[in-house]
Every structure is written in C-alpha cells, then in structure tokens.
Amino acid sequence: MKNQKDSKQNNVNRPSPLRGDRGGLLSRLLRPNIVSLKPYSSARDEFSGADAMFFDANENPFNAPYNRYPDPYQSELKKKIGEIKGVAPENIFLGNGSDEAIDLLFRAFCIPGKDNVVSIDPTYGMYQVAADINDVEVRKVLLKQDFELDVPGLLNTADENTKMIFICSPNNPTANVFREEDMLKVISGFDGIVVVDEAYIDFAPEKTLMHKLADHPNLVILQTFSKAWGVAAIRLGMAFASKEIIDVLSKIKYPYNVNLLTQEKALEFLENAQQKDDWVSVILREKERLKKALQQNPLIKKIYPSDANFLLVVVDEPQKIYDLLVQKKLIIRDRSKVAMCEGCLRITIGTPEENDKLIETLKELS
C-alpha cells in the first residue's frame, strides 16, 4: 500500500492536456490526433520515488545511477530553473535543444499540407527547416528597413489556417531586440500561438517578455543553455508557456528526451549562476571593444546595433573577406545572401585573445 501511495504522489508531473484550457484556445488550435493521443506511459511515470528497488523497466541492475532511465519530466532541474527565472515548474518544458520544442510545436498545432505559420525575415533558419520537415508552409514577412517588426504585415499575412507566428528577439542575424509594444500587439492581435525565441536574451535580460507570460495564454517563450551559459554541447533548451501548452508538449515528446548527464551538468551550472553573469559581462565589454576597433577599419562600412553576443557588419566584398579569414583559420559567418543582409558578415564575440587576433588580421587585410 505504501508503494501505491508513493506512486500516486509521484504522478504530479504527468501531463493532463486541455484541462483548464482558457477560452478553448488549445481545443481550437491543436491537431485532432494530438487531442485524442494517448501518450506512452513509461515505468518512471508510474513510479519515480527514491529508496525503492526497481524491477519494472527491464534495466540493467548494475552501474548506478546510469543504469536507470532519467526522470522523464526533469523535476529537480525544472524546480531550479523556475527559481532562477521566476516561474512555476509546471510552466517549463525542457528539450534536446530549443530545436526540439520548435519541432514539437509544429507537430502539436500544424496539420501537414494544410496549416501554415508566419515568420519574420530574416531570422533563425530552424523555423523553416522544422516547417519543411513537417510539411507546413512558412509565410515570411520582411522586417522594416530599421530591422523592426512590421506588425500589420505579420497580422495581415495570417489567415484561418495560420497556427503560429515566430519572432526571434534578439533576432538572428540582425542582433536586435524588438520593441515590447510591437511584440505585444502581435501577441494580442493574433488568434493563435506566438513563439518568441529569446535564445540571446541573457545579453539583454531587461528586455525579456517573461514578465508577460502569465497575461498571454497564447505566448510561448524559448530560451537556451547554448549561448550565455556556455554549454551548447549538452543540448538543453527551455520553453516557457501556460501549463496547458506545456502539458501538450510533455504529452507528445519522447519519454526520456533529456538524458541524465545533461540534467546533472545543467544543475551543476545553475548552482554557479554567477559564472554565467561574469561571462556575459566579459562578452559585452569585448563586444564594445571589438566594435570600436572595427569602426576604425576601412573594410567595415557599417556595424548594426547589437543586443546579442555577435555583431552584424557590412563590407564591400563579403565572400572575399570570409575566404581570406578562413585561410587564417578565423571562422565567421557570411550572411550576405540572406534577405536584407546584403554585404553582411556575422561575427561572434570571442575571448579577448581571439578578438585581438581577429582585429589584427582584419587590419592586415585592409
């Protein structure tokens, strides 16, 4: 009887899709097969307590703790993230990079070959890739000449089959955070899901929309450990949304999508958040130093404002400069063929020593 009681207590994180669906938002937007889907029930769904002998999951009994399947809902990790971000664990989804959350959103809301999404242009390329994989049309709306949102354009491009709008802020490759009032106009004016990708927000933390999350049941915010936290290799992304949306993502994800090593490493870094803040401070100082140095280089025609950990610069011969830097084993990103980025190179901020090398090499090329 004790085990039955413990098992019941440990079921608190299991998803319950559509409960509390405010205004029927999800009932209207979700694919019908997702609404009716019966999720896979793993052994750790049925019981996840400590100090028990496990005979239920056909695991190897040796080599603890790595012989056991990890917590499928990453409860300890979500609790710690929630404390830092100021949100409840039930409003957090963790995935194998933010790309998993992006893919799951397509699978949850978009009927292949019928539905569409709207995206700004230029922006992060994974939205298009995920759409193509899921056979979903992407309708792209160019940013304005100052790289700000075309709010009427985004809203007018949507139709009855538009399920999501994607906004990356700070945007990649333009590096700017969009005006909060413009993003809120899109969120309030669109009768579907708005995904705001804040992968670079740790470099402009005062500009996050996290404080608006509870006010907008159609808002999904993506963040990541890959940038400011310095652990891109562990592949851990975060999605923040209403409990109802998080429950849907948890319902359709693969059972053990975040492995134990990733969970352990993330907890280790979260215990030392000051290290992340110190790195961010150095990167921001180096960004200003690199910017000033590049402004003195005749190769650089323009440097766009940046709220991220990279600079978008304009040059006359982007392919030539890119190739010459590659020969010196200095790898930047040629964005000159991306919409609105003609002549542009994207430069990530490196260590002081790496930045010195880049500055000196560009001087030699000028």
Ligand code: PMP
Second form
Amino acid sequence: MKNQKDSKQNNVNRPSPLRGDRGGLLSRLLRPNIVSLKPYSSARDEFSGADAMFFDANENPFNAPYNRYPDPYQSELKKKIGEIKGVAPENIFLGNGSDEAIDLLFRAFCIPGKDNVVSIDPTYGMYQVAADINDVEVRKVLLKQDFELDVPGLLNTADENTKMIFICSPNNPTANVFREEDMLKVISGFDGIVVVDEAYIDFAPEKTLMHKLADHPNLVILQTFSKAWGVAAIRLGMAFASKEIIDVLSKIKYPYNVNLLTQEKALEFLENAQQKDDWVSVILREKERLKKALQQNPLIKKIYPSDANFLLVVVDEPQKIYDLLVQKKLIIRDRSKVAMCEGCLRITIGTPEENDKLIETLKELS
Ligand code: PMP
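Moving on from the form predicted alone, kindly provide the form predicted in complex with the ligand as a structure.
Now the full complex is given, and it begins with the chain already shown.
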C-alpha cells in the first residue's frame, strides 16, 4: 500500500473525469464514490521528464533503468498503439491484461449488492468472476440457436440498475463475430455502457467496431496483446473509449499498473507488426487445414464457423475424448458443460507440427 502522506490531494495532472461528459452519461452511471474520488498522486504524476535528478520517489539511485517507477500513463506506448489503431492516446487505457480493464469497469460503474450487468451467454468466464468479486449480479441472455445476438432479449433484460452490457465478438467459446447492425442496436438502444470484447479481432480485423467509437460515448472496446500479438506472458490489455471513460479508468487503476518490462517489450513487438500479421496468416491457414482434417474424422459431428484462432467442435463423448488426448499430452478445452455447448470441445490452432500431431492422434482415436 502507498503511504497516504505521499499523496498530493489536489491533483492537477489528472483531469476531472466528468469534464466533457456528454449528456451527463457518466455522472448518471458512475458510482458516486468514484466521481468524488481523489486519486493517488504518484511522484511521477507530479513531475516526469528525462533530464532531471530524482530525489522524490524514495527509489534506489542505482540499477538504472529498473530502479525507477515506470511511466504511470504509458505515454510512449499509447502513442504507438494509437498510431497503429488510428485512435488518440487519450482514448486508450492500458492494463495488466484486458482482465484488469474488465475489473476496473465493474469497480467504476457498479454499486456492489445493488447494480447489475447483462451479458451474453455463453461467453468468456471472466465477466462473471469479476462481477462475483465485486458482488454484482450478472443477468445472462442466451444467444440465439445460430449463436447470433438476441438484441431484444439483451435490451429487455436491462433495468434501471443495469450499468453495463457485455458482448464478446468474436465470442469465446462460440468463435463467431456478431453482426455489426445487431451490436449497434444494443449500443444505441441501451443508456448504459456497452463493453465489446474484441480479444480475438485480429483474426477477423474487418469486423472491428473501432470505427464506431467516436459516434458512441457509451461504447468500450477491449483488445489484448495476448492472442495475435503472441505475448500473453507480458500481460497487456487495451480498452478504447471516450476520453471521459478512459480518464475514469486511469483515475482508479493502481498507479504503476503496467510495468517497465512490459512497456519496453510491447514497444519492441509493435515495431514489428508484420510478424503479428504473418502469424495471423499462418494461424488462419492452419485453421482451414485443421477444419478440413477434422471434417474427415468420424469423431467430429460438427464444426462451428470460426472468426477466431480456435475451433468449437461437437463430439458424442467430449469428456472421453478430452481424457484420451490428455493421456497423449495434447490439451484441449472441454466446453461441454457450458450453456448451448453440449458435446463441445474447444481447440486452439497450434503450429503446423502441433496440428499434425492432433490430427493424427484424433485419427487414431476414431
Ligand atoms: N477476453 C476474452 C474473450 C478472452 O478469451 C480472454 C482470454 N482467454 C481475455 C479477454 C483475456 O485477455 P488478457 O490476456 O488480455 O487478460
């Protein structure tokens, strides 16, 4: 914990979250304690700059550059990400994985024990976990039989205490992107925050909603470095939204939430976006190859269309196939207990050699 004595209460560097709050959206939705919160002001908030001697943060003066606290706002990294994504740095929040942004959104908007969120079902399990940690009810709305959004279902399930609607596109585990017009109906028809988690969007880049950000002050888009960029280990997630929402997330995050090693590594990988694109091409090619091979396998009853880097397949005995593959040290995900996913196994696309091994082993099991 930071010593409160270190905290400068009249923070001049951090903007007020509610300045420019169009239509009072945020003043209405945010928890009152978050609106009035005086954030911790770090030494690097008060002064930053390279050409100075720092006697202000009780750091060790030796062992540069690791002795110094990192940039709390990751300015260089946001500038670079902004260039690549075509958004201003002020519209970007960076966190310890997109999971951090999910948790912060709950903490910013949902009063524990009172407010609720609406989520599609089935979907990524972390929305439920973050809600449980924050004592917030999740109202689940099943996807339609074809895995498309039930737009009226989502909108009608929201009540006056619903602060957020969670959509994941491409969705985990169903692997499909939702129709843009359906997502826009939810965003326009709901007067709270709509979170669209695009963790897998690099595998279907033309389907992103990023171009709609400016039109919709209630839209938050999540993306991550954990999938296509190939750096899940460095823990770096992104949230894109209005400046007002980003300011709120920045105000409530831990001051140095993205460490120096992560910021440096991310900058290094961003210099080589071509590598990411090459990986995505190989993964997409391998997805088609794996799909064709699985279609030939009598164990596989159905393969759902996929806009992501994984396939959702239906088998008769999911647990048995999962266990047999584990014995061969091939680990897939049994999703058969998940809503609407009876008999389903989720298979992440591996390297060509790994996929060969999986195809061969499943053939032997059939
Ligand atoms: N969103 C979705 C839909 C995911 O499937 C995952 C990881 N499985 C995440 C977010 C987590 O991303 P991160 O590693 O950035 O926390």
